[in-house]
Amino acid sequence: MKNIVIAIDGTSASGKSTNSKLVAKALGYVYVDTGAMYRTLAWFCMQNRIDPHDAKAVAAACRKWKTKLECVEKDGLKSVHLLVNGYFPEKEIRTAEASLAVSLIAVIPKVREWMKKAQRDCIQFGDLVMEGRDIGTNVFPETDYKFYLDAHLEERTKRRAADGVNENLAARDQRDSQRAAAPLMIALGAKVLNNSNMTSAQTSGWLLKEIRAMLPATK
């Protein structure tokens, strides 16, 4: 692994997305939202009437769908999109239906195998800030840059509500941590931050300070 990978894992609504984008933009690295990749598969399954409860059918879809990774830049942020037949369903993957389906397909071992390969392939685009739930433990366990964000359940529920989303985060946490394939857990050597009482600026500032202290002089 020649390029740097900054792995930012954590619980739902812990600020992974917002802070990963801020860090990537500040460093000029490429941002990778691994959750969006799973959501794209969920959307594809819905489009093709594949039951997300049917693990074999979903795994078969992974083998057959035509995808491509693309790096795009918008407002100074470089990010990776997973295209399906040349299309990135940016808005469609954020619907309530997609959220419900993604929690089902994300636990399928064959899906996680496919996603791991696709996510590791993102290294072709350069230095990465990759956020998810198993980056430091499963996708890039060899990276030295591992972080884990968390916040109290009450605070995370407030954040979701502020975004107009009503989600049972306790149940989501349980599913993520108890699944057989690549469960949510703190990676060995990860720096952990509970940002319950911190703003995004404070959280990203802490991350950047830690990262810059670790970066080689050539970077």
Ligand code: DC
Second form
Amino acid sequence: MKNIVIAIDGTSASGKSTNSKLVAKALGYVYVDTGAMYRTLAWFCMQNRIDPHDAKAVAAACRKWKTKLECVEKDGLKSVHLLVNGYFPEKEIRTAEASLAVSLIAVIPKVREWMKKAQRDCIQFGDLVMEGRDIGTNVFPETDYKFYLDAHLEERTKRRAADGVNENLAARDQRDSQRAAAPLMIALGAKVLNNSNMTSAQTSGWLLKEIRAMLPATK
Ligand code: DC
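Okay, that is the form predicted alone; can I get the form predicted together with 2'-deoxycytidine-5'-monophosphate (DC) now?
And the full complex, kicking off with our chain again.
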């Protein structure tokens, strides 16, 4: 693996997105939101009336859909988009329906296989900061840069509510960590941070300090 991959896994609302973006921007690396890729498939199923409970139909959709990975730069942040028929459904993947459907399709082993390949393909764009649930354990297990973010349930619920989303995070945690295929867990060797009482400036500052201490002098 020539390029560097910083794997940032963790529970929902643990600050993965905000901090992964801050770290990617500071280092000039490419940000990859793997949750958005799962959400895009959930949206595609909804568009095509494919029942997200029907594992065979969802796996078949995965074999057939026309996708492309694209690296875009906006406001100083480079990020990867998964396009379907040339379109990135940025807003559509954040609806409550898409959130509900995504946790159903994310348990399907064929879906996880497809996603893993697409996520590994992102390395073509350069050094990466990739956030998700299974990046350090399953997608890039060979990387030395593994982080796991968490915060107390009450704090995470508060953060989601501040974003205008009321979600049962305890149920989501359970679904994410108890599924058979690539469940959410702390990767061996991952540096763990509980950021319940920290601001994002403090969390991203901690991540950057840890990462810079590990980076080779040439990077
Ligand atoms: O991070 P998010 O809420 O956008 O993730 C959406 C869903 O996708 C969530 O139910 C967990 C799942 N997911 C996953 O299983 N593996 C990943 N690497 C990223 C997300």
